[in-house]
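Single chain ahead, by itself, as structure tokens, in the form predicted alone.
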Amino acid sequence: MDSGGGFTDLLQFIFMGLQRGSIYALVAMGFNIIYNATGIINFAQGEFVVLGGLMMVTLTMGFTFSIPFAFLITVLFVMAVGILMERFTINPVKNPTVLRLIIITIAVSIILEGSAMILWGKESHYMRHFSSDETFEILGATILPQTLWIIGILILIVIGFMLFFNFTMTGKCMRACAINRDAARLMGINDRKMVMLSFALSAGIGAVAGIIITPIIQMDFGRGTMLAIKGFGTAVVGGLGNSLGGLVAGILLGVIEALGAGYISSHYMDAIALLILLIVLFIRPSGIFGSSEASKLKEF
């Protein structure tokens, strides 16, 4: 019966680290768009998962919006959002340094949040699941149909833009302006617009995930910094602009995650992820399946 009971709570744990290291890829996948793009990090990326929450929440519990509609009209929302950044904050700054548009990138995430409060106020919000609120279970363990949506939507999402970024002529020149942007504007890609257009994508992306977590986490004008330190630390570990890294270490993180609060202490699990962060960061810089690219995070 124990070894039974051992192995339930094994699988549970599993489930709980699955669905959270979903999230935290999906985030990761936003930082290494606008990476790959513009050789910078976005901390407002945060804050894009929490609009994209939050506005789902209005439309299909204040509006009563049928859940496909609220979707596509929460992403197009929250990628219009990214694109004013990007216009009135990113776009009119000459010769940037990346330090520099980092710091702008913290500004915006304080701003996203302070309006997100003063719309939306400080409670957390509740948003109907997608299918069935009801666990089913496997070997013992249980599982919501959430999750699966989360974990569905997430592979569908890397596999799209994995594709979008090799195969596509718009996504060789997002990362030709990453790799060199003199360079690229000589070859006559327009490398303000491609800029914008990774900070569009970005949005959508962390709209996709507040619109997809916000069942089982319910949402709130505050989440925004956890979920971009989470995100970030997990774009670093797999290894920044690697989107295929970031959904391995995602995965890896939340079971960590998931393992570490229930055999040793919930309380530890944030200090577990980053604590995780840190000795990647020690060992190697560049993350586990990066390239040395990542070492121009030394420059910051």
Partner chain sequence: MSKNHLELINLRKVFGGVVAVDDLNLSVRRGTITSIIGPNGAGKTTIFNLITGYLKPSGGIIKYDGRAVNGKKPYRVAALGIARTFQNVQIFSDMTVLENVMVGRHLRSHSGLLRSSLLPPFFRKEEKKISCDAEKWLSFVGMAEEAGRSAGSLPLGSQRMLETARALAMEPNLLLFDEPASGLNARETVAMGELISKIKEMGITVVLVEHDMELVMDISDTVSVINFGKHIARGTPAEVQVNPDVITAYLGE
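Residue numbers count along the first chain shown, from 1. Rigid core: the largest C-alpha set superposing within 1.5 Å between the two forms. What you see is a predicted model, and the numbers here were worked out from it, not measured in a lab. Compared with the form predicted together with the partner chain:
After superposition on the rigid core, the Cα atom of residue 166 is displaced by 2 Å or more between the two forms. Once the rigid core is used as the reference frame, the Cα position of residue 111 differs between the two forms by less than 2 Å. Relative to the superposed rigid core, residue 72 undergoes a CA displacement smaller than 2 Å between the two forms.
Switching forms now, from the form predicted alone to the form predicted together with the partner chain, please provide the structure.
A lone chain is what you will see next.
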């Protein structure tokens, strides 16, 4: 360990932080998409990640599907779960208040967690890495190829979503709906359909996060809650609803956590993230990148 000295250690921690941070960023993006469409926090977001990971394990290790094919099937499966969740638990609510809907998402999260436990059992599931699991060195730091997959896929997703929200009519309509729902409905936009779409997209992103992290952390049914808390913290630190903020906050949180784990103690890893969340909430309740004006408009 001491061969490369301080710089190598630092680089090692930063790579580890980027890997964790990418997952936080993806979970936060999922939170933000639904938040923008509905004004609610979907606490089942962590379960989308778990379902993505576990489904991928079954398809690749059980059915021995190829990774790209299993990837696609898994994302579509979890998107379907997201759509069903919206259709059967969110959409039928007669008098939807933010609090009511949030409690429903907590209920759905518990149901999904329980179902995952019944279907996949309580044990952790191993999954093979996308490419080799042999580490290689960059300036003395040892890196897993999977880490590069994670960072690369995060970048692709961010670019994909940027194109979707800025250069497609559906993306524009979703943004319009988030900015001013009344005016959007007046343009003939079916706002309920946009809400459904937001659940599908969030679930899809959650699935991707689960798929890419599972080779490294070994997925089990109970990981959703911690992922949701970290992802939610990320979204809040970045400013709720702010996608770019969520991305930067995710990476930042991941790196700070990794540095804390490396230089202080790995026991405090989760505490560090939550401490940052608290500090940000005390100093800037609207998040680092959120505007205080926008946060005044929020419903809770």
